[in-house]
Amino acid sequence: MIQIINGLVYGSFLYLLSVGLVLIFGLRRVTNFAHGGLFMLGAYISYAVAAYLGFWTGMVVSVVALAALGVLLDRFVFRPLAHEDAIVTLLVTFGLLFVVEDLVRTIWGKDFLTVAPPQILSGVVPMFGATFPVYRLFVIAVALAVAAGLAIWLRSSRVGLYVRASSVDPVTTGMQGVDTDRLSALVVAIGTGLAGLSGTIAGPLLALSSSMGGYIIIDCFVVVVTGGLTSFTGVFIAALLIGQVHNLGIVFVPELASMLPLAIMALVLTLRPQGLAGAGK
């Protein structure tokens, strides 16, 4: 039972950084290679503000950051390139992501950190006849809260509204008024800062190194593709599928741990193309 709770946080967690990526592709339609790196630039930041303001600090000034980061991203690389060729912009994102590498690993160097959890949530609580870190326990908590804002956002607010619709025929959209260029930065905004959040929260689950955003962005797009590319349902379903798929191969079939997503993957494309709950729901 701890195992599979095991599986819950990593999906969680998987959820957290994947969602970002549904907003931008829902969106711009890009294929952001990039928000591996954003997501390591977030956690290496939250680390250095929390070297000295805390956790709750360094977290809400990586989110802060990589959202400001997120409306330059939108305004001088997605925009320009939103009529080129979508293979161009995938290479522009991909070389970003090596460049984040580079900036990372001369600002912090190349050693391994660490980050230890807030004081409030570093014990242990008694669960299944084990004990089971608070810490793991909050990650689920704010990947379900992250979902449920997300929800209510789309689906009852004016703004929400019109995401949706850009999503579907940006066009016409347009037509009726609606700003489409600033939905996409709020939106884009909004997606870099989930990056950021994840980074924080996977500070003190993974060690922080310039090549996990490298890493972890490869599971994301598996959970992207298996969700069906633009929906949150999906994208929420297929996190937590992964997760446990990853945390009990792992456990169980170590050796073949690491191809178990992609087997699965390949079988939901091959069974139903348009992922497990279709694009756009």
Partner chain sequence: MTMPSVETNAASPRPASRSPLPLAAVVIACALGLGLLVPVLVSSQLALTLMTQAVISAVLATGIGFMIRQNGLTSFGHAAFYGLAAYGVALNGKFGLMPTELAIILAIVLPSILAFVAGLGIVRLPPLAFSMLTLAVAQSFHEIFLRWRDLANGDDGMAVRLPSTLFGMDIAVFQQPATMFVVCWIVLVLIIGGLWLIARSRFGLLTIAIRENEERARYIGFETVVPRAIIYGVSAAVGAIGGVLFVLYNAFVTPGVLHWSLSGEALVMAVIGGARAIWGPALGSVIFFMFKDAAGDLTEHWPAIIGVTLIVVTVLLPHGVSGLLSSMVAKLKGKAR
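Numbering follows the first chain given and starts at 1. Here, rigid core means the biggest group of C-alpha atoms that superpose within 1.5 Å across both forms. Keep in mind the model is a prediction, meaning the values are calculated, not measured. First, how it differs from the form predicted in complex with the partner chain.
- When the rigid core is held fixed, the Cα atom of Ser210 travels less than 2 angstroms between these two forms.
- Relative to the superposed rigid core, the position of the CA of Ser166 differs between these two forms by 2 Å or more.
Counterpart to the form predicted alone, namely the form predicted in complex with the partner chain:
We keep it simple here and write out only the one chain, dropping partners and molecules.
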């Protein structure tokens, strides 16, 4: 039972990171390979700030800094390349990942760093006859809050409507008079801000290293493809599913754990090539 909650923790974490990819993909039709790098950068920024000003300030600074980076990324990378092939942007963001990793290595060194959870979340609670760290429950809570917040925003606000429309068909949405460039600056900022948030959250959960981004991005890709690339519901379900499978895999068949999420993805893609909740190509 504890293992299932652990899987839920990992799934929540994957969701926070993957939904940013989905948001960006929806508006710009690009895969942001640098997302993992930004996530890692977010983790290090909050690490640096948290050392002086505490965990919560670190989180805010990290989210704001990453969101600002997102605006720049959209303005100077995604927008100029909007008419190029999607693969071009993929390669460029792939290059950015290298640059960010090197930057972080230069500033913070190669050693693993760890972050302590904030005081209020550092305890454990009894659960199903064992104890469970409060911090991990907090991760689940954050993911649920983000999922709920996004759902409300997307469903009930005008901007949310534009975002959903644009995810289905950016060209037509643009023709209807929506300023997709401004919209996407906002959405990319939210996406990268979420990368900053998940980076902060990852601090006490994982060890910080400059390669953590490249590592996690692969699981996120699996989640995004399984979920169907543009679906916000799909990515939520897929993240929880993959998180669960991944975690149970590590517990029961450690040698093959990394294969299991792929097996799920392969199964889903075979049955539904468009992904769990995707709307075709």
